[in-house]
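Consider the single chain below, provided in C-alpha cells and representing the form predicted on its own.
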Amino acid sequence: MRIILINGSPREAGCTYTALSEIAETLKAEGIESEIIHASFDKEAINAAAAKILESDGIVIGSPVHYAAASGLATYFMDELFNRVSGKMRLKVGAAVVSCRRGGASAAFDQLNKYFTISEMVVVGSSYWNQVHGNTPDEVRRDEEGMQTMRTLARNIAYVVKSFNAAGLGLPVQEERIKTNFIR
C-alpha cells in the first residue's frame, strides 16, 4: 500500500512540504508507504510521477494558496498529470491539502479536489478542511489544529486504503462513456 504525495509549491521545503511531511509520518505509523514528489514543469518528471501514481493506491496534492487558488506550478502539474492518468484513477483515493498565510484556502482546496471527482476517485476528508496556516514552516508546525487535521487525514486515508485492500473487490461495472456536445 502506497500513497504518492505531490508538493505543488515552488519551495521544496516550505509550508506545503511541512504539511505533507506530517501526513507522510502518520501514514508510516499506520503501515502505509508514501513518497513526496515535487511538482515540476518538466514533462519527463511528470511522466515519471504518472508511472508511480498508477502503481499507487492514491495521491495527495499539496499546494500553497496564490490569489485564492492553487499555485501555477500545482495547477500545471495536475493538468498534465491528469491528462495522462485520469482514466486510470477510478476508485483510488485522493486528497487535497492547501497551505496559506491567511485566506483563500477553501477556493484552492475546491479547485484541487475537482481533479479527483472527475476521475471517479474517492475523496478523503479530515476533521476540517485540509489546510494549514502559517508564513513559515515553523509557523505551520505551530498551527496545532492544522497539523491535527493532517494527521487525521492520513489516518482516514490509511483506513480507506486498508479497507479497499481487505475487501478484495474488483471495480464495479462501468458503462461506456457518453460525451455530449451542446453545440449543435
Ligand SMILES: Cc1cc2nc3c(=O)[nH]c(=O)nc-3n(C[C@H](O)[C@H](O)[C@H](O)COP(=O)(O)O)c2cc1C
Contents of the next structure:
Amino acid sequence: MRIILINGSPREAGCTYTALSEIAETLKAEGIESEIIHASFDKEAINAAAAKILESDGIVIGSPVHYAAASGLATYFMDELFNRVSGKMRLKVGAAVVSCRRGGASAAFDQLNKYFTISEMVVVGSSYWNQVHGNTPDEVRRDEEGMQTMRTLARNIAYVVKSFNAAGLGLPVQEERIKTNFIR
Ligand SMILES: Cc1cc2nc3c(=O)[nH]c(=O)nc-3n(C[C@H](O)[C@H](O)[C@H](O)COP(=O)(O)O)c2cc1C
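Rather than the form predicted on its own that you just supplied, could I have the structure of the form predicted in complex with the named molecule?
Following is the full complex, with the preceding chain placed first.
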C-alpha cells in the first residue's frame, strides 16, 4: 500500500513540504509507504509521476496558497497529471493540503479537491479542512492544530486504504461514458 504525496510549491523544502512530511511520517507509523515528489513543468517528469500514481493507492496534493488559489505550479501539474490519469483513478484516495500565511486556504482547498471528485476518487477528510499556517517551516511546525490535522488526515487515509485492500471487492461496474457538450 502506497501513497504518492505531491509538493506543488516552488519551495522544495518549505511549508507545504513540512505539512506533507508530517503526513508521510504518520503514514509510515500506520504501515503505509509513501513518497514525496515535487511538481514540475517538465512533461517527462509529469509522465513519470503519472506512472507512479497509477501504481499507487492514492495521492495527496500539497500546495501553498498563492493569491487565494493553488499555486500556478500545482495547478499546471494537476491539469497535466489528470489529463493523463483521470479515467484510471477510480476509487483511489485523494486529499488536498494547503499552506498559507493567513487567508485563501479554503478556496485553494476547494479548487484542488475538484480533480478528485471528477475522477471518481474517494476524498478523505480530517478534523479540520486540510490547512497549515505559516511563512516558514518553523512557523508551520508551531501550528499545532494544523499539524494535528495532517496526522489525522494520514491516519484516515491509512484506514481507508487498508479497508479497501482488505475488502478486495474490485471496482464497481462502469457504464459507457455519455458526454454531451452544450453547443448551440
Ligand atoms: C506569490 C505568492 C502569493 C501568496 N498569496 C498568499 C495568499 O493569498 N494568502 C496567504 O495567506 N498567503 C499567501 N502567500 C504566502 C504562502 O502561501 C505561505 O507562505 C505558504 O505557507 C508558503 O508555502 P511554501 O513554503 O510551501 O511555498 C503567498 C506567497 C507567494 C509567494
